[in-house]
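Here's a solo chain for you in structure tokens, the form predicted on its own.
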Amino acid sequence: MTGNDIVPPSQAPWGQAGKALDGVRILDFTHVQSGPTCTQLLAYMGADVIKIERPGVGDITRGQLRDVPGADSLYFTMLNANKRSITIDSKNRKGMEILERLVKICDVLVENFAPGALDRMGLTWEHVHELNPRMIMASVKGFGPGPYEDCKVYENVAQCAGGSASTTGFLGGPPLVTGAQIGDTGTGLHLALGIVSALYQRNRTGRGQRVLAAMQDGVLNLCRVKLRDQQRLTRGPLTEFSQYGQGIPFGVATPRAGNDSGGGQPGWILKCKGWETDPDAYIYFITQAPVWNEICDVIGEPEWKTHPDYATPNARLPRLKQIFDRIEQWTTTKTKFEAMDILNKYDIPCGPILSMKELAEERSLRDTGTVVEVDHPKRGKYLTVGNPIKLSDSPCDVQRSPLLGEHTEEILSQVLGYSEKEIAEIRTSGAITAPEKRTAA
């Protein structure tokens, strides 16, 4: 096999036949979280994801928050499953030659560098499209076109700029960011949808295109109900917010709503038995109108079913705090799981506050592949989140994350078709090795 013999994706040894994205090849220039979230999901769906990393360094998260000396961190392993790693120095002439050859045979290039970084590397949209007119070039950026498009953005910045922080927290308190990674992971999920859509369109047009997912846009999309409430606020108070019943005036912007439900059915987080010592002994309880009678019976207030102050949803809105205080008197006599068992018998919407420890140990999540135990050669066994999207004809087998440069020579030979002699020359050129290991410039 010579350097001109390229193995088509359909014949590639990596992956498993029958996956949804079998035959799709991803050139993965992503790092940290937003981009790797996207490419890992595509890998779960069967794409051959080739992760490009700098020799001797790799993705910065390999060493961040490290809990096992000498091993890749969980930060890295949980975002890079089912991928292959190749180390390439893009500043090396031979390294750039390898990158350009990968561009020619891949379907999608994904990156989440700071604005302009890929252009400075020499992989402009024009150059990439010249090398491969079918290439889809997908990017995560902090902001879309506008005054902030050149700004660097991280998770919490995106939450603040996208409207989440201003609407999270308790009334009168400071804005809060959420523990859910809606800026990074949320945007990665949006980008994955854009990539799959672009691949589908390419089947008709034969052309690649650019795909952009801005973190501000992604967060705002996830906060759309708050934009809904902003518009409703111009026409009067938001009556489903608990502050309405407490007589607290509304300002000009959608307020922080504590644990109020984001929909038309009032809800709140209530204490359960053991809350004094267990920080997660709580339940989310929704006073859904169709089961109001059942709620009254369960908590021991049957007269509320006909009382004019409680019988209708509109009558209850000014009294939500009083109502939830009374419900909490009942929930504090039950553990969150006991309360769940009772409430579910009557179809009363509720949910326990589950800790990460409880989720890690939940048997049903293991059975569905949502939580997966993976064995790593350096750190041993660890838990990761499997594919959150289940396809009946495309099962997902989660494979551990790659070691730095683990598949470099495999990709050079089996994907790019380099001969053993050519690989030896590449090795000595410094294109794929860390500086201290290089023997020639």
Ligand code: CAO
Contents of the next structure:
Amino acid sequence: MTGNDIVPPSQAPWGQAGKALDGVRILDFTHVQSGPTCTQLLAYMGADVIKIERPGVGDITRGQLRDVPGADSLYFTMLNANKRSITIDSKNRKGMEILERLVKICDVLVENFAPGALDRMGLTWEHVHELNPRMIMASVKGFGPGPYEDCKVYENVAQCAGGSASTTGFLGGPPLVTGAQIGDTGTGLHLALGIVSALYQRNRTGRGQRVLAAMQDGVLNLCRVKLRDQQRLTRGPLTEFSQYGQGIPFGVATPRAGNDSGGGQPGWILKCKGWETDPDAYIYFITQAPVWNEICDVIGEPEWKTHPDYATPNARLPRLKQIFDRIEQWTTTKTKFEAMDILNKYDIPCGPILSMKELAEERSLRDTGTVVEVDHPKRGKYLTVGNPIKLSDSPCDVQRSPLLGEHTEEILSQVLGYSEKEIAEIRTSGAITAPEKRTAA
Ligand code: CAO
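Let's see the other form, the form predicted together with the named molecule, since the form predicted on its own is already up.
Now the complete complex, all chains and molecules, led by this one.
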């Protein structure tokens, strides 16, 4: 090999390419769910994520929904893998000095405090930018600029304010929140994309910038098909909604559509064998037009292939309820997995309703590293969700979440270069220890 034979990173032998975000250092000032989701993903991609926590207390989720006495909760451990934890009291003078030192050597500061909290600490954008012009400062807030910009926001508030709740649930019933954490985790994902984009732009400009992901905006982005339907509604009824087939008039806003499919191929959730006792014995069934003939054969209605009431998608639209009732007569004779096997043979799009128990036990998710078992010194083994995004040159190795302040001294000495003597002084200053520990010392 000559000096000119440069191997592009993507062709480097396995193990030499490192991780996608190797060399990126994150000052992780996040808590609860939205921000930690973002920084955990960046850590999975290889960034060195240093989580700042209040001495003695830490991220409030460490103690929330606790299932093992004295151990960090699953709420915390499943959102803070692959990170290091340092305790710093930002309201202590020495603590702020350490924080500023971290600002100078980190690439990204990520935070999701209530509006104004970071400014009150003294870490305004102007100050951070002055300390480190390359710093990217990324925030999750409940709302962007506007009437609600000062509000504190949790997951379900965002689901309601972003259009998800008003479009979820059954017609005639109240708005519903969904189990998927689209407000918190969804916004964390949006923020992560903003951060890597800002890092990419910094390669050209040398300058950092601010990144804001508002939870209302993130939820609305995930609900864009409902804003699509809002505009279609001004031109006529939404014919793919089962409400249309039932002759129920539409109102002024996108209605709740139950389990109707959000796209052009009608679908519904149907009972399967065992539904009387198993709450998850259901299947999602899509009457995709190209496989209509196969559907008719499978359910035993071959004459529907040519019957003018059923042969075309438009003819079927006003009869969807009746059609799905008939298909359900067939699905209730099969378990959801038997139905899947049969329907997949004909490429009929369908999906079993999988319980969390089934997902936790699913072999293929373990094999791909999407569900990972991790060992923790205080709680023992637990399951977590690994990196759902697979990079062929950046394998993800999931490490347990850190104990509170587990890496404080390591970061002070190895990352920030404090001497033993200085660390001893820091310890008595109250910057890294909880008040009761300081008194005891
Ligand atoms: N040392 C000292 N003080 C610290 C600290 C540290 N290491 N870390 C945090 N604090 C302080 C902050 O300075 C702030 O103090 P002040 O209010 O006196 O300035 C305080 O702790 C907590 O900040 P907070 O207001 O963000 O916390 P909260 O529990 O009252 O609110 C939440 C939580 C989530 C509603 C709010 O942070 C928020 O709206 N965040 C933005 C939206 C968001 O991310 N929501 C998703 C949350 S997940 O469901």
